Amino acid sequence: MPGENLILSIRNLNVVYWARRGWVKAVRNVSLDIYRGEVLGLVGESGSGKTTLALTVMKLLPTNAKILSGSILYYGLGKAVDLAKLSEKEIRKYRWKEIALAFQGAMNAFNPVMRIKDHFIETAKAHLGHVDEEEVLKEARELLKLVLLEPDRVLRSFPHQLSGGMKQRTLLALALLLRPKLIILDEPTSALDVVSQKVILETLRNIKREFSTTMILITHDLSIAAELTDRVAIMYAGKIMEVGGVEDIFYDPMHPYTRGLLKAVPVLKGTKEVESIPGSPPDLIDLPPGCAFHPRCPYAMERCRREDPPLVEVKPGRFVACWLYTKR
């Protein structure tokens, strides 16, 4: 095992969706290992690959996707074990028990019919078989707590009578009902008010200090990345760019990309003008040839628009697909 601390290691991941026009290329050759009790922010723009690639860990892809190549090898259960190869039964042994998944977008993450508690119920059947319902119920309302909720108020609910940041809340703690060893927090403060951001954020907190459960958290918001995480991972059309600890991704940036992405971020303080990234991410079925940043970097070079440069580590635990810090 390369690592007592590796719980995730993805290795040469290409994920493919098909459209009328061919095919999407929304994960690309993506290498990237996840360490126990960390978080891990995976930050990018829309459309950069990353729900994909948690998709792809969770085995939950739609029908036009498939996964060309590469593997997931989890480590969770002491030896590893490649989640892309296993059938749609064998991974049901790991979702929601080993690993967990909270969507993007929590108000359709919840049957609309069914109250809070249901959900509790059914996870709970769904995945352990029989299981005493007051169990489950007790373990429910402290995770509740947990979360900043009133747990008898919630549980006697239904979905639609909770606002948007006690869904996602409420959210978080169905997916610690079985404690997994990793959640997968897809845009978890989206659509959501500064308020609610703030109290999700102290949520999460919350979670890390009380299970130290691993986190992946995906997001767009360079800010919460700053917050939250302990390394921070830059995905750019369907490539991870650069990954480094969270110091050195905001204070020493090495990818043009990253440094684009932070100067487009407003400041309090300061006289710093925000600058946006000129142009406009690719195509994803017709990327241009080499680097896909390279029509929008102002330091591409004539290799840039030939060959497309391999993610390689330029310092320890630093990591970039750049031919500016790559010499072969």
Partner chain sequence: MGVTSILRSYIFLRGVRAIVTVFVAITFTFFLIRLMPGNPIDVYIATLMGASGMSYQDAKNLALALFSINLDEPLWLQYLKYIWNVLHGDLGKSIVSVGTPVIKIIATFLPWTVFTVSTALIISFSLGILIGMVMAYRRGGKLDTVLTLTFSILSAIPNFIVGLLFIVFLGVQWKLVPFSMLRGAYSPYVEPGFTLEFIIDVLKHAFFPILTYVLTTIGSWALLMKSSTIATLGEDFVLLARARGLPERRITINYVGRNAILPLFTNLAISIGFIFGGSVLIESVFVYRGIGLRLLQAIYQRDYTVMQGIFLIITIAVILANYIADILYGVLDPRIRVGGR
Second form
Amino acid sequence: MPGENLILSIRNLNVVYWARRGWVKAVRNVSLDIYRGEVLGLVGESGSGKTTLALTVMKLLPTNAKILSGSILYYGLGKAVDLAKLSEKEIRKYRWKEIALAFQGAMNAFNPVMRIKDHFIETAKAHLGHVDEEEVLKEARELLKLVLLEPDRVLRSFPHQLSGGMKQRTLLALALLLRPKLIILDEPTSALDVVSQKVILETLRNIKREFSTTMILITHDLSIAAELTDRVAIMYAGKIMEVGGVEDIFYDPMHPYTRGLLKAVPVLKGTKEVESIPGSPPDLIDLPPGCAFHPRCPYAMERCRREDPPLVEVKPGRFVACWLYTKR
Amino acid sequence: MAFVRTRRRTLRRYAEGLKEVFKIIVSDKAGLVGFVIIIIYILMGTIGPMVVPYPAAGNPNEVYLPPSWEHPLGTDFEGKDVFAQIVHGTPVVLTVAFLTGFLTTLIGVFLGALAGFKGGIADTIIMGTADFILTIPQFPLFAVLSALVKFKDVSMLSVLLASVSWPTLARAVRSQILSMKEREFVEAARLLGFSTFDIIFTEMIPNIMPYIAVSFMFNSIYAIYAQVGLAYLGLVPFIGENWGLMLNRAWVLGAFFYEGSIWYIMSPIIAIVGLQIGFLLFARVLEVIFNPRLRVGG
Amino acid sequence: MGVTSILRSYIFLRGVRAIVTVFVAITFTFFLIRLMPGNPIDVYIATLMGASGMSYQDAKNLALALFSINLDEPLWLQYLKYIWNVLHGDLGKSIVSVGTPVIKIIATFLPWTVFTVSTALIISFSLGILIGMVMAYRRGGKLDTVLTLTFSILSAIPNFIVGLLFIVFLGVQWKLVPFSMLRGAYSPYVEPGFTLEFIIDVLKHAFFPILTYVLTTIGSWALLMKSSTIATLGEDFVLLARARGLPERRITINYVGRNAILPLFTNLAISIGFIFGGSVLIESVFVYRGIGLRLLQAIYQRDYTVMQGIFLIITIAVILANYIADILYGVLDPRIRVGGR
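The block above covers the form predicted on its own; next, return the form predicted in complex with the partner chain.
Okay, now the whole complex, with that chain kicking things off.
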């Protein structure tokens, strides 16, 4: 039974936030399991709710957002804890110590008026109480070496003295400081040049090998997911469309949206032409009835326009939300 | 593209820009209040002096009277009608306020655009001067100048106020122009062979109209402060009827320390503060719209 | 720190800038008096001749002695001599109280203004920042709405009118404060010295000028800080600080507060000049014996040398205050202090 290996289990999660025009349905009825030691890719276009999902897990949603329903069960401490129900004070113990988050804003993730080393020290102090600063810095040096940086120079620096790629890697080192059981990486390579992207991927591979930390890798770039992940979940308009092993997803995509995404990936040495999916993502305030993807779907049937298909396990470990595969 | 047509289109763009700014202000409650206040003052300054007779020499038996039908704001130390003095003081205050705002805008936009577009030595000189002017304490400078220069009229005071008020606007215009210089529409205009002047005034300035409008109002606010302050100190005697001068007379004659003079003293104070609040409400609304960071919430 | 790095350091560069600005200010005041239409030196000579029947030569000699200037020399030499004299603390002698060195007059009056103005600035800045942060954290709430309105209206009232209102209401109408007893910088019957009595007396006299400065400037600090704080709260590093599980207190002070203050320093320069310049009006309202009141007196008496000297000193004081603000800014923001990579 996979239950023992579960680290995070999201069930029927619905998150909305308030905008001038109305309620934005950012996360719709998401259920997703993450297993110990795996790297799960969460893939979708921008605005598909990936980041909202990550922020919800850490309870970092902005004040105009709200969890409508659902649970986020965390198994890292031996028993199931519903993170969605924790108070602001209680969740603080889980942040970074249990679950760390490195997001796309790494350019601006560090306090501009503090040296990098103080970021490490204060993070340790916030969770471990009184700590020996030298101990923390020793640990930090090890981690910075792991992410291929010069530890002493980086620790001494202010954030503005580091490049974007260096900041991103420093953030990875900081994420590992307290040995969290789960790390969420939100677009770790976007906004970086190609060389820095390569280094980051290299670093992530090192981390995966060295620590076997569980990771959720959020990206809009399927090729990055292909390089690093074990399983992939495809998200569209706030909903999970398909989940499966990375090979299955790439060699045998089931959901029409996944197929569309794969066609849209530029292949360097291929003869295939890149086709982008026709149409544009739906308005999350005013969603189309039925399946949110049907206006763009080449296989759309009458039923797709009326009913939203549930996410169903069609093969062991393979989930799809599409009427093509769900007979019922 | 025909040259003449561009010019006409530019005028239309300016008109549309102003209309847009106006719509925004009036759609806001505070902005509307500010607008109404300013209109009242403008009426008081234009039609007022024609309707209300000039304050004639008063009756010495009627000094410091409280408000009545005959004297809506009471009388002063000579028995002159206070309301008439307020009304007849309005044109000068408004003229200095608007003229200074206008001149400052003119100088600020011109120098800022020049510095931003030309760069090089022009930029260094203009911005260096701007920095220096910003460090000079302005009010003492006006005070000293009032002893050195014989002010002949209101416009001279406005020129003086404008000549030290332009740096903030010039800086803002310059940085806007620098950031816009690289953008496509400017490149395109240049490739089409438009002159620098046309690029600046047809493509760039309309984009920063809201900022210029805000700056106009803040400069007017400062002009009211400075002229009333100088008049209160008795340093610009030429101004004639002026609210600041009323305060000066009250101060010099010791009316401030006489309990019964409250109506005489409070009238110019309320006139000044009311006008300032009108301008400020007007300006704040624009500022909030122009700078979305000030907006509450997301 | 090597010599080159000192030369390139922010504090040094700002210092050079301040010194250059002081030189420009000296030049400006020289030409202000010397080249104005109706040059005050000529005016003064004419007045002397008319009033006391002096010969032109005698009047001229007296005028030149007071102005510490020799009109027969070429302009550039006069200018150099003026700079030389200023650097040696010689700002000429008063025309009205004949013979009193201007620098001595300044030494008597300046400290009181520096005291009131800087106290007011510090109180207003720090209090405004605190209030602005509270407003930002409770934005949209009742407190925020009330304070925003109050501060907007307060900043619409010219500072000297706030002072006049104190006198009219607290002094004359309600008779709560004996303002005529509070004229001057301290009471004539109190012996100046480091005694409790003197200090209390000084604070009593300075209270209303300071209160007036604070009331008329605190609003703009609070409103600026509010908008800056709201902007900072949306920064990624604040979100990440929360993700790292840092205590809320630490985030508020070290992350939000420290970063939100930085943009306010740009306004500090303008505010210092405004508040210092406003002393001419405020000190006149309360008859507080500071440099502003003395400048006004010199203007009324057409005491040109004193005018020139005081104007120069006020300008230099503002430049110095700006330099201090610059240094403080550098200390708070490493991006300014420590260059790129």
